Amino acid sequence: MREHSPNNRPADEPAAPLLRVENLKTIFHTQKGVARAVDGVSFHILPRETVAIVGESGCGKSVTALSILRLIASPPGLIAEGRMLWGEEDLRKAPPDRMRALRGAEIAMVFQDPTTSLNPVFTIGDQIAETISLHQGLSSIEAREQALHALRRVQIPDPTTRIDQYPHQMSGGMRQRVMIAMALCCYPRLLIADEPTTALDVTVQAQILNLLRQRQEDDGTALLLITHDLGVVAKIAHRVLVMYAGQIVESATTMDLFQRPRHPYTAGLFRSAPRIDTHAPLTPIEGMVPDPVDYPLGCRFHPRCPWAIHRCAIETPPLRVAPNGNSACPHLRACWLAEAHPEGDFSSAPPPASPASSEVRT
């Protein structure tokens, strides 16, 4: 079992990114045309850091995660452009044998639905032990002991009994713990968690989040969290990437983003989420995420944006640093209105549709 020691870098030495994603583009060939599911995404993750990716369904969050692990089915999918640097190694160019060795050992993933991710005809102990044997070369007896240890680490009650049970004999929360145990059994340096609390009741959600945070503190694991739940983001994330239509439209520390969203889409997500400190009605974002086969020209959010101006419909805004942000972690946003009015605040209620914005949306 690999041991992780505390980070012993000097306090004033900046950490090198564990993972750097640069201009990632993942496409799918469909009967309707080429779907640009991920279209020019760039970000990094530092050791021991938690980065959350948020956005509506269909924005490219899960495809981004699957691209990092090279789990995109080809055909019809293809990682068309970009680099995914694991240290100095470009995972996009890594041979299949290297990716198989890396998955689970250095980068692990907790998938959204444990019911479809766990094999129903094998016990959970056999499935965890298989991962351990594959990456650590242990005997079946040693791998079973390590699997039992992994179940204890995720606080499975009565692990000596549970290890010989099948997935259908467990609750949804238990199966999710098993998925986390399987992902963490080889002590990866990066854990990707795709909606790890979806379909769980609130008490189990809190237990899973506390578990992830505890394992991160103990093992020094970095976490890439994909979620729709802004409450989960506020509880666990250091930085947030807001994705829309295959692109990152805003990036900031969690505190900066929650205090002052600098993109209309981010502000719309906040207004759509229930809050306990206000009785104001929820305001959904009108419209739907555009079809990745046929994205609109200009800013891809402009057909749904109540602040849209004419430039939004004809020119794509770049991701730029917002003024008065955190110098250590710049606040980035891609919005022409924010460029024209850098002090503008999108967190308030949107203005009534003006003739100009109505014309843009049509």
Given for the second form:
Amino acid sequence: MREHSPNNRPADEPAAPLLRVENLKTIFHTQKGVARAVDGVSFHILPRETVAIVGESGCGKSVTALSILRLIASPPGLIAEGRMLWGEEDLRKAPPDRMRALRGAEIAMVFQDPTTSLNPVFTIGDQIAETISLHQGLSSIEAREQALHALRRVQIPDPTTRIDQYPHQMSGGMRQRVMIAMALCCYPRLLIADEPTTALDVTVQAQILNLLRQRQEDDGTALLLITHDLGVVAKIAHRVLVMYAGQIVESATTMDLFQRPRHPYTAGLFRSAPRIDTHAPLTPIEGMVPDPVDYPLGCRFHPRCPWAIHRCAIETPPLRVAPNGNSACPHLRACWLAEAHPEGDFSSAPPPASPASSEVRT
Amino acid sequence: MNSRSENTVCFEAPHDRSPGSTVWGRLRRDRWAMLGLSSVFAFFLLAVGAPLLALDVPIYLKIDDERSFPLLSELFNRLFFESAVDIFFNLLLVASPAYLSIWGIVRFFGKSLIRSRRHLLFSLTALHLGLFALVTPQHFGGHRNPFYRTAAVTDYTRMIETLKGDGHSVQFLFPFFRHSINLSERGRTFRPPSRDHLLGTDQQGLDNLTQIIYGTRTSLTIGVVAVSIYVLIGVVLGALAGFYGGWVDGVISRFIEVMICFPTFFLILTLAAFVENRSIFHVMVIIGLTGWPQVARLVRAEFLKQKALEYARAACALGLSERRIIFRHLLPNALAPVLVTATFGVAAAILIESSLSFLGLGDQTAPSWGRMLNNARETPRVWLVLGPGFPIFLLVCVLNLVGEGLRDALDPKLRK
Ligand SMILES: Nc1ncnc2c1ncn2[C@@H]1O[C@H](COP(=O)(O)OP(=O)(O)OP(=O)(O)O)[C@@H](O)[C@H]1O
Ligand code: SF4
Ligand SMILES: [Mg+2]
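Hand over the structure of the form predicted in complex with the partner chain; the form predicted on its own is what we had up.
After this comes the whole thing, all chains and molecules, with the earlier chain placed first.
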């Protein structure tokens, strides 16, 4: 399964990125204080590329995605800093009209919960046609034709009947297909999928993933896929961003990352995910995700990191290129220990020593 | 009983069904609600068909060989029917055959003509309101409205007698109860119920039953119009508050709280006391201006709930404008509880109007049940008290039945 991904990698020519996010900071004003949900995230997406964001619950994956579309509700939330370059244009500063024209037409999004992401009072045909006629200015008859075509493209059986049905008449998987049809109906250049398969059962998950990959290959859409399922990542992502506590801690091609994670947190994620090839026991990462109102000093992972050294609690490690990696697509990680030991392997087993004495080994 | 009703639910598992028709299906199985609904419909028919039931103008008249339909022209004679409410219902009476046949034709030719039943209903309502707006005003921007008809009021009974006396052959068909609605007769005041006057006559010598029948029009109009006004205000304010939150919500919520602090009826009394020459339209507006906070609160709460659901965010992510999201996507999902409140509200508005009239703060000329009660209080006769009292009681009861049924049908989980 995994060999699908690196094969159809976009050509290694230095294509201009479709989207370049620089130092994005999104905060929420909460009762407890300012929650720094996304705290200085930078990445880019090339045309036709699939980039996955992984990380534990609450690390800021959804907020990153919503920030790109400027869907952060403004009284509690605020995109405080950074640039989101869509071509030459900074989406953070784009006027509301421009954002509305982009949403659905050039950047579309699929959400996690298919049970509530369709409007219960309209037929699915009306909902898809509404988006089409909004962005393409088609008449209602033409828009309906296009909607039917969109349903065919996501392989909905019997689309001529389905188009006049209401969401409650469909299964979860079918609704997610409708959501994808709706997101793709205007052939956007970037599709953001926020845990599109989490709420579905396993067989349907596989179908939806295949569908996403197929649509992406046929239409040439770039895909930003948010998930906590590493199996999903292995299956369709070209590149992976690992997020922890509002920051990117590791970024590499799927191949590189799965061969050797260079950050203890990523290694921890791998150890806590079930695998087919080894029968190693599952070891979840101990401790709790830090509170975004009050992140620990230094490396934000250090209270939970089995490899932590003295420096980790004092200084924040920068996101740096790992040596002897893939030159076309550098392997980045933010970890003091990995810098000190470029060849260090965090993936096999937890360190023999306790965090306190591990200082000795450095 | 319980298991059977569950069975039926499973059996009629909604296929190809809009949420609306699912609710209608549930409502149809509720006997009390259907009883209420058909009674409300009967009141409505009574209001529309009042001139066919009670009037002293012949529907059909044949003098020698000359046929005429005097009722048809008198229906729009503004010296005869002074109130716009009457014109509205008379227009409905005259146009309803046309409306019904349009409905029938469209249903017959199916969806190719118009997209849904709802659109058809909207178009017909718009058509009727348009006609009403054309017929009612006396002047249009300085010009006399050619559809505004005034003609001397004829006393057909006397005319027929004179003609007969002159040896003409006269054939006629009068409405069921042949009583005047506005020609008072000194000699007939305070007659007790008799074969001629089933519910007696009032202090002006007018037939009590006739007055009650026409009073249905006033009461229904007041209920529906007043509630429409406050539902409109409440929905807009509630939607804005719930959707935007922040300072918009702050301002609107404080406004709602202030309004709710006042006991509504005393507020209405105060406002009513300020208006001179109160017509029933003033009464409707006063009820409309005071009733909205409850609706606004409901809609606000419902919007808070709906906007957190993913479809609202999904609609935004597809590039729809905020106005479209609020009014086209969220509003239909937020309207269910409003529909229930509005039904109860119609009943409440009818009661309020009756109370106002009873206190002498209503319209002193409109034939409303409340005003009739007020008159009866000054010169008590049992038929004059029970006559209008009973229909108020009945209409309020059946409206409440419908409201209860709707509430259960919209949220079956709440059902005990
Ligand atoms: N509307 C909000 N108000 C306050 N805090 C918020 C809001 N939305 C998100 N957050 C905070 O931002 C942080 C990141 O949330 P986010 O939804 O991005 O997590 P996630 O990585 O998508 O998690 P999951 O896998 O559970 O979806 C969370 O800690 C959350 O508390
Ligand atoms: S910087 Fe230190 S605490 Fe952070 S991941 Fe690396 S070793 Fe662990
Ligand atoms: Mg999320």
